[in-house]
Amino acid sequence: MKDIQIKKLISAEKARQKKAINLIASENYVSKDVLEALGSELTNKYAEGYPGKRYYGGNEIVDKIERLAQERALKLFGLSPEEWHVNVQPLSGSPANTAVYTGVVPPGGKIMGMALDQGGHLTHGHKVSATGKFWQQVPYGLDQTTETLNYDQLRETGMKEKPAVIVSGFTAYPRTIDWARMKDVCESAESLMMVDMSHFAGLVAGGAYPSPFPFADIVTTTTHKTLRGPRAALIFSRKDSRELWKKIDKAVFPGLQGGPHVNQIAAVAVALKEAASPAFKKYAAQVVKNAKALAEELHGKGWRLISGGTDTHLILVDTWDDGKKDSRGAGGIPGKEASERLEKRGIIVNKNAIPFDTRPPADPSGIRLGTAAETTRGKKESDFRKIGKEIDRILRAKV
C-alpha cells in the first residue's frame, strides 16, 4: 500500500486485535478467504437492481454471485426456495430491519419490540432510532424477578395493542427464546412474527440454538457476529399469498438503497459456505460451552449475572448491584469504569445497561461479554475459566 499513514494505522489495528482478549459479543474474526473477497475487484462494479433485472450492463458474473449467496443462505438454514426468499443486499442490520418495516408496516404503525434497556436493539423501534420516529414502538421487557421473558404478559400486551409486527431477538438477552410461545403471542395479536437473530445466527446455523424458521414470517440477521462473516445483513421472508418478500425487496431497492456492495455479497457467500461445514458446528457448540464456563466462573466469584447465567454466547454482568457489594465483595463498580479497567489490562468488553437499570446509559450498571471471537481463536472452557479469574482479579483490585 502506497498510503503510508493508512498502512501504519491498519498495522496498528492488526497488532491491537492480536494482543487483546476480545469479549465484545457482536464481534468476531473472519477468515482470509472472506477478507480476500472483500478486497477484490468486485468493489469496482455497480449493480443496481436484482439478478436478471439490473440497471447497468456488465452484471452477468455479479448475478451469479448474488444468486449463489442466496442459495447458500437458504441451504445453511434448511429452507426451501419454494417456501422462503432471502435478500442478500442489506448493508448491515439496521438498514435490514428498517427495510422490513418500510415494506410491511404502514407509516406510523406499531412495532412491538424489546425495549432497549431490557436487551433489545435500537432498530426494534426505540425513539432515538429512525424506526422509532417513523413508526410507533410498543415496548416489552422482562419479568423483574426472573429477568427472563414473560410470554403471558407479552401475549396480553400484543392482544391489546395489535401491532403490525412483533420483533423478537436481542442484543443483551442471554437466554433462548421459546419460538412456539412467541408464535402464539403473534397469532393472538394478529401480528407478523419477525425475528432478529443477528446475535445468534451462527448458533442457529451450527445447531447450538433453536431455529426460529419453523415459526417466523420474517427473519433478519447480520452476518458479522456468531455467523463469522463480513459486516452485512440478510432478510429472509416467507413466500406465500401475502407476498412479504416482494414488498421487502422493493423496500431494500429502490426504497432505501442504491447499488449493492458486490464485494460484500461475495464475502457473505464465502462465510455461508464456511458455516455449512462440520467444523463450524463444533465451533458453535464450543461457543456456548465457553460462555457457560465463563458464566460459572464469574458467578462462583460472587458476580451477579442477569437471569442467573446464559444459554448463548452472551453474558450480562451486573458490576454495580445498586452500589452494594455482596459477601464476596463483587459489585459497586459502574459499567463504564469496569470496561475501562478491563481494557487497560487487555480485555475488551462493552459497558451495557442491565434490565431495570438505575444508572444512565452512558455509564450503566453492567458489562456485556461474548465468547464468539475468542472461540474462533481456539479457546476452550479452561481458557475461559482463566479469563473469568482474570476479570475478577482486575475488577477487585484497588485503584
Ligand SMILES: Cc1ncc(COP(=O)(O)O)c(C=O)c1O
Contents of the next structure:
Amino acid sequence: MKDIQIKKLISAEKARQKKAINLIASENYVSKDVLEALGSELTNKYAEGYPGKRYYGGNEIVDKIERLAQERALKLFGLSPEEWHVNVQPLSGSPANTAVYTGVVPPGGKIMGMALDQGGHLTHGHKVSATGKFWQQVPYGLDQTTETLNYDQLRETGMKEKPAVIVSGFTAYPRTIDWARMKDVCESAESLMMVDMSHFAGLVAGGAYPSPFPFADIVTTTTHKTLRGPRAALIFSRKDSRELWKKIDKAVFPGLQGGPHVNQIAAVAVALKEAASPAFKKYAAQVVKNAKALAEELHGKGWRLISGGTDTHLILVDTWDDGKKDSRGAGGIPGKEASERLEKRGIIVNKNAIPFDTRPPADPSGIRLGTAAETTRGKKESDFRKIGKEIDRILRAKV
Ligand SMILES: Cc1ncc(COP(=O)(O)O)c(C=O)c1O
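Can I get the form predicted in complex with this ligand as well, since the one above is the form predicted alone?
Full complex below, order starting with the chain above.
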C-alpha cells in the first residue's frame, strides 16, 4: 500500500487485535478468504437492482455472486427456496431491520420490541433510532425476578396493543428463546413474528441454539457476529400469499439503499460456505461451552450474572450489584470503570446496562462478555476459566 499513514494505522490495529483478549460479544475474526473477497475488484461495480433486473450493464458475474450468496444462506439454515426468500443486500443490521419495518409496518404503526435497557437493540423501536421516530415502539422487558422473558406478560401486552410486528432476538440477553411460545404470543396479538438473530445466527447455523425458522415470518441477522462473516446483514422472509418478501425487497432497494456492496455480498457467500462446514459446527458448540465455563468461573468467584448464567456466547455481569461489595469483595464497580480497568490489562469488553438498571446508560451497572472471537482463536474451556480468574483479579484489585 502506498498510503503510508493508513498502512501504519492498519498495522497498528492488526497488532492491537492480536494482542488483546477480545470479549466483545458482537465481534469475531474473519478468515483470510473473507478478507480477500472484501478487498477484491468487486468493490468497483455498481449493481442497483436484483439478479436479472439491474439498472446498469456488466452485471452478469455479479448476478452469479448474489444468487450464490442467496443459495448458500438458505441452505445453511435448512430452508427451501420455495418457502423462503433471502435478501443479501442490506449493508448492515440496522438498515436490515429498518428495511423490514419500511416494508411491512405502515408509517406510525406499532413495533413491539424489547426495550434497550432490558437487552433489546436500538433498531427494535428505541426513540433515538429512526425505528422509534417513524414507528411507535411498544416496549417490553424481562421478569424482574428471573431476568428472563415472561411469555404470559408478552401475550398480554401484545393482545392489548396489537402491534404490526413483534421483534424478538436481542443484543444483551444470554438465554435461549422459546420460539413456539413466541409464535403463540404473535398469533394471539395477530402480529408478524420477526426474529433478529444477529447475535446467535452462528450458533443456529452450527446447531448450538434453537432455530427460529420453523416459527418466524421474518428473520434478520447481521453476518459479522457469531456467524463470523464480513459486516453485512441478511433478511429472510417466508414466501406465501402475504408476499412479505416482495415488500421487503422493495424496501431494501429502491426504498432505502442504492447500489449493493458486491464485494461484501461475495464475502458473505464465503462466510456462509465456511459456516456450513463440520469445523464450524464444532466451533459453535465450543463457543457455548466456553461461555458456560467463563460464567461458572465468575459466578464461583461471587459475581452476579444476569439470569444466573448463559445458554449462548454472551454473559452479562452485574459489576455494580447495587454498590454492595459481598464478603469476597465482588460488586461495587460501575460498568464503565470495570471495562476501563479490564482494557488497561488487555481484556476488551463493553460496559452494558443490566435489566432494571439503577445507573445511567453512559455508566451502567454491568459489562457484557462474549466468547465468539476468542473461540475463533482456538481457546477452550480451561482458557476461559483462566480469563475468568484474571477478570476477577483485575476487578478486585485495590486501586
Ligand atoms: C440484535 C442486533 N440487531 C441489530 C444490530 C445492528 O447491527 P449493525 O451494527 O450492523 O447495524 C445489532 C448490533 O449490535 C444487534 O445486536
